[in-house]
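One chain is shown next in structure tokens, namely the form predicted on its own.
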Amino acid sequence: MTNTSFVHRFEPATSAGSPPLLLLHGTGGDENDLLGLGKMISPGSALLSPRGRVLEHGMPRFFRRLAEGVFDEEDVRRRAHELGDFVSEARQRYGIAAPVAVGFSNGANIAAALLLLEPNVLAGAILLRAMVPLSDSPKAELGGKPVLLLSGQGDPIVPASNSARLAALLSQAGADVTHKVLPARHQLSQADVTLARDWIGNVAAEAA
């Protein structure tokens, strides 16, 4: 667990038809925080899931911002390219697929910004609660990697525009997007549970 860059937890396939995971935590989580909602949306998928290497009052982050929604967006460029390469290393060592990100708030965010920066890393990716991660986003090709994003109405860190103009770069980077608006906070919900499930279902069903 300490040859590679990040200190994380690794837990193999149960199911060989389930696409592997890479579960990012929000602020102040830590690699155990997701293993129990990947197992919830993909039973049987191999679980792959670092601590952010930020720390901010203690917590551990993937990035570091410089207030609420403001992100320092060098070191969030920086940090997607680290993240970037542990995957790449993990799925040596371990034998596994370019894996389907989760991420809930900032984890949500740096697998945003990895689909932009590193287009080949992720198979695609449920996001959580997730904001634009660069206001100046690079021209990706996604070439109709799905991914789903889940809001909050009520989020009071991520505005409903943020959201609706990170649908439309996705889309316009050609990954094929499902964007729902739930009627949740920024926390995540039984809803939020049941789409991923879900949806991940329908990804593993068209890639078998």
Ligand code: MLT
The other form holds:
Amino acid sequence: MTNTSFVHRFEPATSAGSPPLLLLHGTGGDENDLLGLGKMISPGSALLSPRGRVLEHGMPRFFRRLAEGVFDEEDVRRRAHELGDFVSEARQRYGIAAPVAVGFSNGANIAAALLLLEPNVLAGAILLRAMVPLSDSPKAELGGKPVLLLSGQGDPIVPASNSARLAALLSQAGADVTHKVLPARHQLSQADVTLARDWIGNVAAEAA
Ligand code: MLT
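Would you generate the structure of this protein in the form predicted together with the ligand, following the form predicted on its own above?
Then the entire complex follows, led off by the chain already shown.
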């Protein structure tokens, strides 16, 4: 059993039809970072927002990296399982359904790892500027889980070939992937918010 204590924020749902969101920040962020984004894209959803437990020069992250875009994959695996355990415990504690992850950058990468390593933890995911998290990806069974992958055309951190590979990998694992490449760099744009909001509205409508 891993130590599942994450510093986190939880905000209960204010409307019954909206899926809970697991908010996963980027490098140097914290549990407060994505609360505003979560409220914008899915008003009324319960929000579960942990702080990454790895520190890189004092900046919180969800797993160790050896260099930008070069991951310590053993740590990716370990931390994804830790996060999975945290989500399971938080679901019991707060009485919420399996969440849809909303991850940005490093948070999107751990969400992608979670999908591949623990396919039952998430109901779906919005991956903002994500990369392939593991070079030898496990054979996951994602059974039609909805995934929105939003990439930036001019992203200096995530090469176009890498995000295309991630989309293919998740599709091959059975996810229902929507991949859009936006005229943006690594940082988020208004288009990310609009597309994420519309997508999650459809997911909630289909689940109802
Ligand atoms: C990562 O380390 O997960 C990626 O390089 C994205 C980032 O956090 O900069």
